[in-house]
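Only one chain is given next, in structure tokens, and it is the form predicted on its own.
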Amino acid sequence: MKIKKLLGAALAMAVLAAVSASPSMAKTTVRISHTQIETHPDHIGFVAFKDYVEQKAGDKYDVQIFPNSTLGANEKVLELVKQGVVQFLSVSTANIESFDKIYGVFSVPYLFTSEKAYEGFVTQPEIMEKLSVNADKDGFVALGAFTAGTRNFYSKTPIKSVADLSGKKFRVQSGPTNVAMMNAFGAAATPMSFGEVYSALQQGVIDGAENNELALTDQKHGEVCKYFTYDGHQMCPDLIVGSTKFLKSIPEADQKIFREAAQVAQKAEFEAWHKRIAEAKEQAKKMGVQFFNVDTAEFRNKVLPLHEQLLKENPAMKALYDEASAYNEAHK
């Protein structure tokens, strides 16, 4: 533990030194962190981000991408983003919820009933602005969204109805909304970081998890879980967040470049995502994974009463909840 702390401190000092280096001496190092492998759409999006910044800003910035949780779990790296030690991060809204309650809106189960409505909503720049209302206080700002598709259940035993979830231990992303959702389904919520899920499944710590199809292939969860159920309970984006401390430290013209780079990354990630999901499903089938389509109304009705409770507990998200609900109705 002490060694980890020392290494963390050393990294922080090295990064701060690089960021504060004079342009005449060296390029400013910009670090980007994410939890996925290098073939994942998130990484492809950030490669587009890097190329755009380095093309538009000349030789001012050296953009470095750290995939596969190299710099740590998202919750830990978000603290480094707030400090300006890491400059950009792709992080699920569920992981941000404990830092700022407004982000909890995307964890509300069945907020969207179609992926088309969800994608249209999260790609609006004004939605990122509304999410970032507390950016100065939070220490980070939402600059764009990566789609993470639809979250569904996968497990070691088939899930064909809500009753099949009863008493089972399922990994959820950190955040009170996810715990409340799993409890409403009748399962036992087990929050843990993404990188810990494979071994937890192997060792029987959990019976299953909930995510998109790429978790089966990229993270090899399909080696342990052979049943994937399309219930579509959540659509939570991975947001591209930037350090407000870093962005305020650079010229406005450069801030504009980084904001534009986030939009370029968003477009590249969405394109890569739609292509990759179809491939992942076929790949998972070859791993022996079976896919089930279920009566989503049964699952939805089980957790709909949560909406009122969640809004009561978290009034900060009410305005965005209403906006998302209206958008969903208009774009079903």
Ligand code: GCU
Contents of the next structure:
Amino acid sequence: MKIKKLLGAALAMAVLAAVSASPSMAKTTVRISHTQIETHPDHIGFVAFKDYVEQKAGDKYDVQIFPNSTLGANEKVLELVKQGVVQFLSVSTANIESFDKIYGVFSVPYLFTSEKAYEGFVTQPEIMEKLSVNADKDGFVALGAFTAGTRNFYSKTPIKSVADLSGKKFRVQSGPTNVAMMNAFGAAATPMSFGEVYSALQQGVIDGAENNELALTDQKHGEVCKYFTYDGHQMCPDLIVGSTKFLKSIPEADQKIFREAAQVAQKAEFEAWHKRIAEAKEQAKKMGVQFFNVDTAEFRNKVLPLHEQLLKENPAMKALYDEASAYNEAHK
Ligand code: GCU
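Alongside the form predicted on its own that was just displayed, please also present the structure of the form predicted in complex with this ligand.
Let's see the whole complex now, leading with the same chain.
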């Protein structure tokens, strides 16, 4: 008995010694996941997030960033965020729609017709609060937005009018609104994860996809698709979501640091975005990609009748839809 006690005490001492010898052992690991490469603006945003947290509370938190979908596709990682295994994630609102319908609002095509209006709208902290009404039930909370620019069509054949989409197989992000949108354009919607798109294009499973210019360069889709059309059908942000389980488990002062870090990250990402997008377009041109400006009204008119139907099917997004529409009108 006595020996056992002594051994126990010795063990406790050894553990304490080890902890004080290497303070990192006592730190809480904070895992951040995203799907982009390390030069992407989302990554740059998260580096700013990490720096902020470690500068304010580096003795307590060890922030680790996992880029390139190394922890899995976003649809899967959102589950890990709910469980508190991954603490932060940047994820397109489109991918959140199947978890909470309110996030579908940004997938409504032509909700915004100007990037200025979209950027002004999504950078308001009140909008993140409104999206997060069900945070406790969802298991995650939206803390900030990264812009993902404007989504446009790109394909192996030129898309110069809506008729050029007819019968083609186009990849969309998962989420019912995206599927409805693509079908309304007359194409066959093929939902799949971001990481699967390159090989699907290459193997001819799909004829095209839709995204911002960085998909051409960073994901190399421009190696297969040589035509990019500025139809501007969507502007959906990548949200910085935090695990409510994690945030509730830490002191309030620390929660505040993480919330501030999300705002710092948002600012850094927007700055990096505006620089990077111009470069990416030049890079894509060198890959042989041609960019077309088209009559966006034709594309818009094709899917405007869908708005009413989408709102009927998903009334949870109505209030934000009205607010975004009014904001877009006022900030053209
Ligand atoms: C963009 C966006 C990602 C999204 C991807 C996609 O790159 O930033 O969050 O996952 O598009 O189309 O899946």
